[in-house]
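Shown next as structure tokens: one chain only, the form predicted on its own.
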Amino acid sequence: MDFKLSQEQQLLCDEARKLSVEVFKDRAARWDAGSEVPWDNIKILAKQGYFGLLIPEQYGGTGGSIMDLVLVLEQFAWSCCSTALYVFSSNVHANRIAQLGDERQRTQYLPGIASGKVLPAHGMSEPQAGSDAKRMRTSATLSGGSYLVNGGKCWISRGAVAQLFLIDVVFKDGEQREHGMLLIERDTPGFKTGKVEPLMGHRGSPSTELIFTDCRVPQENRMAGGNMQAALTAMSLSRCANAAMALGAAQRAYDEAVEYVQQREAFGKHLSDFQGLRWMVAEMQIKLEAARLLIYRAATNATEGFPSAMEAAIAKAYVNEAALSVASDAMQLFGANGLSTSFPMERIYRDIRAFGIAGGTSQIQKNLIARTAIGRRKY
């Protein structure tokens, strides 16, 4: 067992983290002030070949893995984390569309996501159905070669901006009912953008409604794998990369929190002198170091596209609750100045926040590690 990243990998990472430091890094304050979409960080990251990690080279990708995804997710999320969900999005949406599209939908896809012409968005949380799927309502009703939608998404990241929607549905061919998913184009007829929600964090990424009132979509772009348990499996990888994110913006905590304990002096001493600041930090790096091998794990384990359910829900309920943890200690070393905009404490605190609850829920990944270790419970 090697714990080593390969040459090329280390090269991956090295490049990601200089465009992290020396360009993402002084102008993430100004895209969560104004809650803005980091526009010129996209342009770069798509030039650049980022987008298209995770997609084949045969539709214009450079044809990674997910450890090389989760590698420069981590980096990029070090300085932004509204820039690094766009990565995220575009990679993790565009290998759904590999794995569980047919080849039609994959050559016309996934091209423009790769080059980042296309943004893509998953729409399946509704009002009454977040985490419990099975009561999502938005329908697709066959009619006449296409499916008339109908029903409305809520919280759905980066809607605002998307090109490209991957949309859970209810099929309804008369008395039957099937979950499965349709690719949205978003100027199709029927289809409209809701409000805008204002967040705590992530807000560089907008979230909005999605409506749905007769809106026609061509019966090609029902997605021929995205049936619930093909999406629900999709779901580890959303959850690995959300953990990677996390940790990067956890990592930025404590890189600053070092640096400033080093620096600050109370009582005749640097705060680096105080023992229990000392044990502090030391388990913020316990918690660090723990964090990345569970990713790390469930990235290099995956197979046939996607980590597997029980590794992603570990690694995605213990970095998202340790992540939070550090950058909470991060804000205490910091005292006052924690709490003030013009450190990046406060960013970092509400933005690793928010990746406990997308994705999943802490509480819903240890359901779902429940359920494989001691079966589900029956009522």
Ligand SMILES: Cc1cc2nc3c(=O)[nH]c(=O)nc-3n(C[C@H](O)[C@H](O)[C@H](O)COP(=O)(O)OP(=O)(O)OC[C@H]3O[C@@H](n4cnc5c(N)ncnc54)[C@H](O)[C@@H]3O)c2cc1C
Given for the second form:
Amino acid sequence: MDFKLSQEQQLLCDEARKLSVEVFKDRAARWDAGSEVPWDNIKILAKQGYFGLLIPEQYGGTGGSIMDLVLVLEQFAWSCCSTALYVFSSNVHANRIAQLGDERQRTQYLPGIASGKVLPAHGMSEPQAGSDAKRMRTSATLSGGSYLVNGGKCWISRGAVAQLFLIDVVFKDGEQREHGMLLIERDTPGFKTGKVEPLMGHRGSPSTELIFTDCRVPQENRMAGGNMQAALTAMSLSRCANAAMALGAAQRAYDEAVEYVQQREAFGKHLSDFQGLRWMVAEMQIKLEAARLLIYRAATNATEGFPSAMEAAIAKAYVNEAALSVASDAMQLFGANGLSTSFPMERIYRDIRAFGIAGGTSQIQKNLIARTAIGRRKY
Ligand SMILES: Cc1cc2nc3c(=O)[nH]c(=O)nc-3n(C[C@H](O)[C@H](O)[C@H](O)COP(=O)(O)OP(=O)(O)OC[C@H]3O[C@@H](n4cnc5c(N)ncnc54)[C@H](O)[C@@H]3O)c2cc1C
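Switch from the form predicted on its own to the form predicted in complex with this ligand and give that structure.
To see the whole picture, the full complex is given below, headed by that same chain.
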């Protein structure tokens, strides 16, 4: 077992870090305050190839690994979660097409995503079906060589700006019902996006409703490997990547706090001289290091395009909670300044809070872990 990054991984990390610190850091508050899409950053990321990190070279990407992706997400989220989320979605959704789609779908959609011209979004959640995704109702019925899609999705990240939508549906064929996935382009007649939901975090990545009314989708846009089991397997990558962003944001909170306690004075000494606060910092660091190891383990062990469901669930459940605890302690160390929008702490806290719901809640990760450990509950 080797805990060191390879030379290439270290270089990738250093380059992402440089961009994050030199360009994204000072802009982050702007996207958050105005709930603005970080277009300036998106253009840079597209030009530098970050949207095609996981996409195989023959489809215009750089054919990197899941470990490469988590390393850069950690660095970008250190400065700006809203920006990191665009790198997350392009790579995670492209990977789903690469792994579960057919050759025509790969050829048609991956080059656009790799170049940053096509931003993808994934729609699974519905008003009555969040954690319990199997309750989804959005249906696709075969009619004259295409599917008629009816229903609606909610909370869809980047739905307001995406051009390509990976939509989980129930395929209906007479009495038969089967869960699966369709690729739906933005300008398809019968499809529109609804209101943007104002959220406390991830504000540069607008979440929207998607509405399908007799939306006609070509039959060949059904993803062959997109059944419910495959969809849930594919969630393991988004969970691992979600954890990497929460970690990056928490690392920033920690870095800011360590600097702050060494400057701020109270009762004639620096905050960093109070033993109770020193232990707080030590505990924050322990959580960050443990979080990092869980994410890196899930990423490096990934096979056949996805991390293991168990390792990704353990990483997400632990990291989401550890990151929130680190951010909360960092705010505490900042005193009133921690709550002020003049400092980054409250934004970081809000962004980290959102990671614990998006991509499946902590409780759902723990259900998955417990199911493996002690089996299903008997009713
Ligand atoms: C910032 C953000 C971005 C999102 N982006 C997307 C997206 O791009 N695409 C998409 O499809 N969805 C997206 N979502 C939706 C997200 O996936 C759901 O919110 C999430 O799965 C939880 O569903 P819910 O909100 O309906 O909560 P519910 O399922 O109603 O759960 C409510 C509470 O009950 C708990 N709970 C539910 N079932 C159980 C159980 N069996 N055991 C124990 N506890 C349980 C949950 O953990 C939670 O605490 C996003 C959400 C957020 C906040």
